Amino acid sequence: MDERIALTVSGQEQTAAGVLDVGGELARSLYVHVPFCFHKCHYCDFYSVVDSGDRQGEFTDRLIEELRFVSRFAAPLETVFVGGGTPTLLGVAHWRRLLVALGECFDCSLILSGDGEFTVECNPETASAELMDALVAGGVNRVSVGAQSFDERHLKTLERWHDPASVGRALGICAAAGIGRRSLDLIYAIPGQTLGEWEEDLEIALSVDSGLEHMSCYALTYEAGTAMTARFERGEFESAPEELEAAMYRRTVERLGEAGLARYEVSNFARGDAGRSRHNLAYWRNASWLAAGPAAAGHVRAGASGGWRWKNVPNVRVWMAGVAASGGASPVIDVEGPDRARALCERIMMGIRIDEGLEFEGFLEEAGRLGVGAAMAAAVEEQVGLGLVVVEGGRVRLTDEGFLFADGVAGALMGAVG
């Protein structure tokens, strides 16, 4: 692709400026970020700002620009997915604008069809029949609920603010609006919570919807910034020992497994591959996607040499401010251009998530091209050694005990790097 992205430069942000000469491949998935919340959870490190409504009309207009301005790098797009915040919180009218546009600014033809996939993070507080009737009827396919725990307590803990009774609710408010692709999020080793809690909270997940077709279960981890890291580090609780995180971890391989959805990425479960979610596989297979809303990450590859990454600015005013004049690019931070090293890194730390892993020969000859071949054969055959991966069908893939370990098999391989 010989056309070229502007990614304009607002403020003191820190960035290249100008205009980015991408030259990769076109895209073929969509992130969108609608940044508010009601409230903001102690736990979370994505970029949302409280609000009360009244910046979502200029948003909405501001995110259609972006759109517009972005779909002309776009493939006939096989998955949308659209985060926060909490994108459920935006007013349907809003909604229904911002599906329309996206109708209209891509080739959303495979979705359509039903052989692409569009998710909508959901927030079970704000799910509601009018709300997802005008989802279904812009093309969203998939829903993922975030219930993190049913006992209210650990909620509290976590400064997340709903009913647990509302979780069932809004997943049959989804059913019954014909969103058949439904998943749930939970998390777990919360400080003071047990395995018999944690057990339970697997238990109310798997039975208040027979149709649930995925399940990420997170641990939960203390992010530099977030209000949790700060009240952790003034010692108002104790994080989980790592013993009972990694009973906690087995346990939910063996439960959801006995229940029918299997592991595929070290904290993602699907029922069949169908229920994966193909848009994250986007991700952790290294593909190209593109990025809209404040704070929304973008990547295009370019060949064996990796490809282009950024971040839009996260701050919705100065992102409102920079789209609206440059005509529908948006501001960004964290410019990464193409380096071959980098990109080898970044298939190691992705690809070794997901239980096919990685290609052996491929990333091995790739690593001979950059001089370290030998080092990374060491350090492959070191953590077979360890019994963390197999190297078995042309593909070396983490072993269950190397799933719990797998951030520090990552670091093993990319370290070979330099």
The other form holds:
Amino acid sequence: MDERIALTVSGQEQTAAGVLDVGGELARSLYVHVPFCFHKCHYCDFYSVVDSGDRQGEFTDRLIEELRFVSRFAAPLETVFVGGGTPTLLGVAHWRRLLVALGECFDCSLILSGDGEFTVECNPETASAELMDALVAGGVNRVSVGAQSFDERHLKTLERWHDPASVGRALGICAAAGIGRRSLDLIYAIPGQTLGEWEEDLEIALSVDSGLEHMSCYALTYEAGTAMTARFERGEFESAPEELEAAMYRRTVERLGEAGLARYEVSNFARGDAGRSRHNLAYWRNASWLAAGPAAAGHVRAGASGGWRWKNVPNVRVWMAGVAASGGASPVIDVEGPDRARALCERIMMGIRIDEGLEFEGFLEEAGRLGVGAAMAAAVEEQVGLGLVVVEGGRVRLTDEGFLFADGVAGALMGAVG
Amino acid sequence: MTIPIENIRNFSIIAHIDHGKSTLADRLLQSTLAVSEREAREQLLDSMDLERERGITIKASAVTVEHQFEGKMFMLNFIDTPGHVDFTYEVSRALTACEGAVLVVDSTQGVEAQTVANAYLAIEQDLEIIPVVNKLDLPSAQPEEVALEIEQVLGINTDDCIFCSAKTGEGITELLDGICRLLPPPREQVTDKTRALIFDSIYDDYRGVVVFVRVFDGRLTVGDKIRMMGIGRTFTITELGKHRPKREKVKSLGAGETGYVVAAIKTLKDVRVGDTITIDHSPAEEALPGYEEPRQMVFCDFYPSSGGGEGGKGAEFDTLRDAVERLSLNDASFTFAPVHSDALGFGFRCGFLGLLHMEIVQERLEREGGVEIIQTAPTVSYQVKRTNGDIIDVTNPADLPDAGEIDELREPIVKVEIVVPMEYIGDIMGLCGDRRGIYKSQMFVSETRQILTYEMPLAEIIYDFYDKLKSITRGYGTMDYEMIGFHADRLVRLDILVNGVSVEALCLIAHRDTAEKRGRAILTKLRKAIPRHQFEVPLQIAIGGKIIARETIKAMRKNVTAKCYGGDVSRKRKLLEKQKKGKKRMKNIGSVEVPQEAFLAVLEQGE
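What does the same protein look like in the form predicted in complex with the partner chain, given that the last one was the form predicted on its own?
The complete assembly is shown below, putting the previous chain first.
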């Protein structure tokens, strides 16, 4: 992605201003993307740049400008999520400025009172007490630590270079700083990984921090354009067999369930309702959220006909220049305007992934308005027949088996939309 | 200026592919005419892009030049011939218009399979042959050895052998003199009635059909009302001419001459190559000996690549149809009929003289017709003797009658001549044996090479025989084949079953002994190309209802994206929509979604 693409959308430069000024609802969620990394992990397809430190000041200046601009379209914030990249790679001084600005621009009262959620993604090796104290002072009350694996061999396959022992240390620092809500990310179905090794990873994760309230367990995905995929396509290794991957998933659901972490989304597990990621639930429930930082995506609902989606230009230099030039509005790409059928498809695709599923009457009614009510009812019935979904308590939900085939179910229901 | 008939020479140049025929032709024209270096660079006789690109001559054409020899002016009518295995028929019809042939052999390669085949064609026509050993300029040239091969293998006296280099021009004057000196003039007229042999025809967008003729008796004049003796149709000559090599109109063409005729003929179907032209009001009693009709031996289907569509035939099909119809105006030896396949939609089943002909037609359709084509694997034309005694041709295995109605299933057999270096003889014999070849003879071409003759089913050759031959012999082996007839054999129809349902588009005819191996190879391809379903999918091969092989596509165990967050919504939705679209293009067979790629994996050419 380069400058040219960002500047020639629809033949002219398009900015977040054009999308946000259309009068959609005020958002209660905010996503901030910090693109810096030490090193580009081979499986990762999030936008990142290897940081040499010298751009952090200018980056923070621009980010603050952007936050000031987008805050005009925000209701009192319920959730904030800072992801990356590696947000904890941003220097403490920059963080302090950023958090102060955030508090000035937005109404953060819910977050500061503890009724909201403010998550920062944390790399195990960059969690310092100083940084955590600064985050807590700024309202951060949740961290998501990227452990990925506790096995050095598998970390190496992923091109992750942290010491597995640093995960426990990082969680300890966070806990000590007063960050009460802590989550851990793991990856499974890594080439060469056995079911036994994965079970071992799960055990370590469950014992590393007694206060852990959330885990995300992702099957390794070969995303287009990543080094991992290139290596896979060159035949450097074999992907995990489908059977093994499915077995690992089943085992994950079972083991984490035993430990009190219940699945509430395909890959997410939490201790009780309070442990769930409210920010991510906002995505899955198709709520509105604002975006800041290069490559951050946003969504603002605009009535029954769906909403606007966009993505900030995924290039730090172009993003900084654009934000500076427009007084805070990032150049954007992949803009999609309201479209009723598309909105329904997104509602299905995201909503089916969570344990609460879809509100049946509501989405059937919407299908009816689009003239595909009968087809949708038939598609749901077919999936029920296949044992992949159940209709219960007025909601359509995936069954245990259905969680393994969520894409197939989503595809079938979306197919009914036409 | 009138040139007397005794100073006219009609001849062809014949050669194995790449032995330098076209370069030699250019050099001859350049030496006799004011053809510039630049014009010569473009090989003049090969008018189509494709021919030039592939370095082979497809369509015969005729050029007239003049050459001074021993103080007399000679008219040389040079009839070009294609140089490849599939076009034996075109070579033979060009040779019928000649009295002599120039047989070109590469001095670095020696006698090859098509050298032999073409030389025999010339000998059969009683032509005088001038052997020419070409490419003297190359360091590895072995002219004496090659001349010896010509004498030994073909029994052609090489006393008058001409050594030349078409590239440098060495020996070209000797060759032109040799053509005047050694080749006979046209035969005496045997009747005063006009008789001209049609040896080629092309379609021209502006003038309609242009017919190439050799006048044997009498004379053709502009304004004559002519009659095609075979077809019985009459036309009025509007233009006569010669290519020198630029087109030049003439008022008439006399006995012994070669030229072209334009007579407001609308389509190539109104002309039959091999037919005799006579004058309508004063017709000859008997036509000249004609040619055999070319016979299509290799068949395959062409479909538009974006799919003939489920519902309608679609714009792509229309483009393909236009292209096929236009091409058929130019190439009468290619046949086509509409076909519909469950898997690939609407297309055409086409017949070709051979494999190269098939490839050329496909490329021309894509290039000149602007249509992308999916081509199915080639099959041959089978002959079925039914139990009631009827004999029918079957070009599509799906049309084969039930086993109970078949008395005999016959397949085309060809005689194959293969020239190979000695060290590969064993391997090539092994290959021929594997392909059900029957050994006929073995002969030395030189101390280091032999010519092997086998009789073999054409079906065994159209797969990858030529590629195998080339790879075994590191490119040195050459081959040629000709049809010799149909033989009955233990041939069976293989049915392919997906989840218990037979897929007509994939059925094929194979020899009983190799049927299982063929079937297994197809199952392996299908297994890889059909995505997993939520249930187990058996793939089977059956002969006459009996299952002989099975593979299983295991049930899908998961189909879920691990990560799906805010930034993934648009991308993920597009991905699912793409899958949905892909699904619509799949064919549902026995509740299994079979993608078009699966059909292609089995049907398409090559591995």
